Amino acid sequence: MKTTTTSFSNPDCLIIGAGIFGLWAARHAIKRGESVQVVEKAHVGNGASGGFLGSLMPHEPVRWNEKKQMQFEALDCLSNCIAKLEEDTGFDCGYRRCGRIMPLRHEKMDFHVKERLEGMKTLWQGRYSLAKYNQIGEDIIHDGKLVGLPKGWVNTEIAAYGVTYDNFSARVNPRSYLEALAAYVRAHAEINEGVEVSAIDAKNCKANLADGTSISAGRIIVANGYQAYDLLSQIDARYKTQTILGQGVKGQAVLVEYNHNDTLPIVYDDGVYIVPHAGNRVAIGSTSNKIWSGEKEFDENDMSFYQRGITAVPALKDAPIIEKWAGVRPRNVIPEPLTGKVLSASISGRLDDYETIYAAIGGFKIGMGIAHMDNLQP
């Protein structure tokens, strides 16, 4: 990790953070032929992008809106943009369209699921399909393949009224994913770790360093997750007319190893996921507390998640765990114009009152999915 600074090109693109929306941020920049740099406060990874957990799931079919339909447009082509990076750098991302299960617990959740059921017909254009099973015995078929439930991959006593289960749901493992992304970037510009930035100059496009040294570039994007809102609120940032605005809200998984196929879909129930991947390893997750101390200090004593994990997944009961992991994840708290209601919706573009200066900060629990759409064109 470089931990001084002396001197810096003057690159077209500036991107502050080496997390999911950063290096994207910087390949797609490269591939338009910017030079460019990255500039990191830790290392690659550092903040909410370095998890585990890595679950790609979309927002169910009904009362759509602008954001749910950017999200889908960004789920649909993921698949294609990592396996270009894959072929770009060589790298495995560990990404599989694996699919979704939620146990249905109440028979009042039967009307919202008729209501996701028909809406699915349209809003997901016919690509991805969505289907009840009344027993979890029953033959769940993904993309023609039947996906083979092992025992305990679901308990039967919370899943009374049976399952849903979607074929558009998707995993990837995100430090493989980040990794390649660095790799790409690196391979055709400059990532700088242990570099800190202080301060935005706006009028000038530069960015002052911790160190007292400065950068100046054609333009800078500052993607460094829930850190962004304070530098951001030095130079009064807006955007599409709103304040930015914004915290930190703080997440916690574990990682457990557990044999299979990684042929499983992903679980979903009561807030928590529990995600299948490659190398016997599951994950579950996670938390979301608006108040917290210790950016990356793991809390022993909230780990409600993990036992409603384990109970909806009794299989894992006694698989190991042999990783916990904390992390800070940047809400976006714009209230809207007219009805005041706090929107959560992701950032990603120029700033309303600067030319040369964006934002790249995901929105809450989506930014894994959404990261790769360009979105920040000079």
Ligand SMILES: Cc1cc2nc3c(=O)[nH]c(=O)nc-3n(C[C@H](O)[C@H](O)[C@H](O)COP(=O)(O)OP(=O)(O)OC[C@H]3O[C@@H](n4cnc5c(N)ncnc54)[C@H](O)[C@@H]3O)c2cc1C
Contents of the next structure:
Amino acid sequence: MKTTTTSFSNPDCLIIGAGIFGLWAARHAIKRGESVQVVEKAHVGNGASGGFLGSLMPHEPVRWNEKKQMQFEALDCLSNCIAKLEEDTGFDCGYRRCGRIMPLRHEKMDFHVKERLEGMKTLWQGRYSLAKYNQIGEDIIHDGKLVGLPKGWVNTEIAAYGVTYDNFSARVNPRSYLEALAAYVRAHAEINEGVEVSAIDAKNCKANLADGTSISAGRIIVANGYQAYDLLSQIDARYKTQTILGQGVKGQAVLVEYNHNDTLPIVYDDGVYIVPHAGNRVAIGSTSNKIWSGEKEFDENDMSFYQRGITAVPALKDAPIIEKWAGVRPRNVIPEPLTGKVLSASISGRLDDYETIYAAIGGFKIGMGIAHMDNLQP
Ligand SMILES: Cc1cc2nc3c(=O)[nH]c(=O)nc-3n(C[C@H](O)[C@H](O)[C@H](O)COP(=O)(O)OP(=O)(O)OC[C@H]3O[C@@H](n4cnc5c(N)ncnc54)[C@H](O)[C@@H]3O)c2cc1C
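Take the protein just shown as the form predicted on its own and give its structure as the form predicted in complex with this ligand.
Full assembly next; the chain just shown is listed first.
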């Protein structure tokens, strides 16, 4: 087998995949002083990270567990991590702690809201707030400022029992965020696009490439999204049936043009996220399909999420759709020890039994808000 000739022919750290997890892994490794090479089969943002929804929503502060605590810590430090990245690169990632409104459609929500209001006091450590408003017309306060809602930003009919508002939820522009990370990595290391890894030789810490060449490295971080399951199960058949197992779940979203002054909160209703972005853009999404074909093909027959979106936010009814996007996100299958319920947490760390092979695989619908956590120290 030939050996590939890139400027780092034997990097300390080889990263497979230039999505949000791979690029954060690269930034951390660079900062630790490792020589880094990222190989990406297509281009930066080719996978699930390259969309436009970018909602960063905390788990509800009830039935707390390790995963929720980890996400709390991640979202809590994200604004600082992004500010540092922006300072390093001069890029704007489109981050804003915009808050979130959830309409209360049913009377029975009252019990859950009380639980959340109670849980928030301790679990959010007094750093963020969640409040219930009986009517949309009431003044919603975010960090001491009044949140001005244009007519139709929340459908009063579906908010029959009021709304909750939290000031913890945020949004980021996924593409700008990736661009900033890629700029940082390119300035200090190498991203090789159009380079596909076909197999990992774990014993020799080597990535075999689709073109027949290979790259040896001090360690390898597998961060190629849902396709990591295949790559890892080739290393060790146990991963097919034990701890590392997952599935690609396809999702879609649309981006609309709507004039706003970028002070609006996210609306979350009926499983749909309505996320305001800078530049008069609002993203609406997303779906979750376990059975799918065509990784990036947008299915026009699967638009009910959009209808639900404009029902929740009627102001968007006539907003022109300017982009439709589909992607496949990794959903790791990690059964909760007590209940057996599947958790969609991220997988991040060194593989048991393999000294030099690490995995960093996204956390289903919350990947954008946790990818910056550094769990991959050599
Ligand atoms: C429609 C949709 C909406 C979403 N909305 C949100 C949201 O609002 N908030 C949120 O937090 N999360 C959201 N997510 C989830 C989030 O996007 C993912 O959790 C995250 O992007 C996963 O990142 P990743 O780096 O693990 O994978 P990816 O972004 O998929 O990156 C993997 C990369 O590896 C490359 N690759 C694959 N195989 C190989 C190989 N063999 N060799 C080299 N390179 C390879 C791919 O081309 C790709 O670029 C959404 C996902 C979808 C699909």
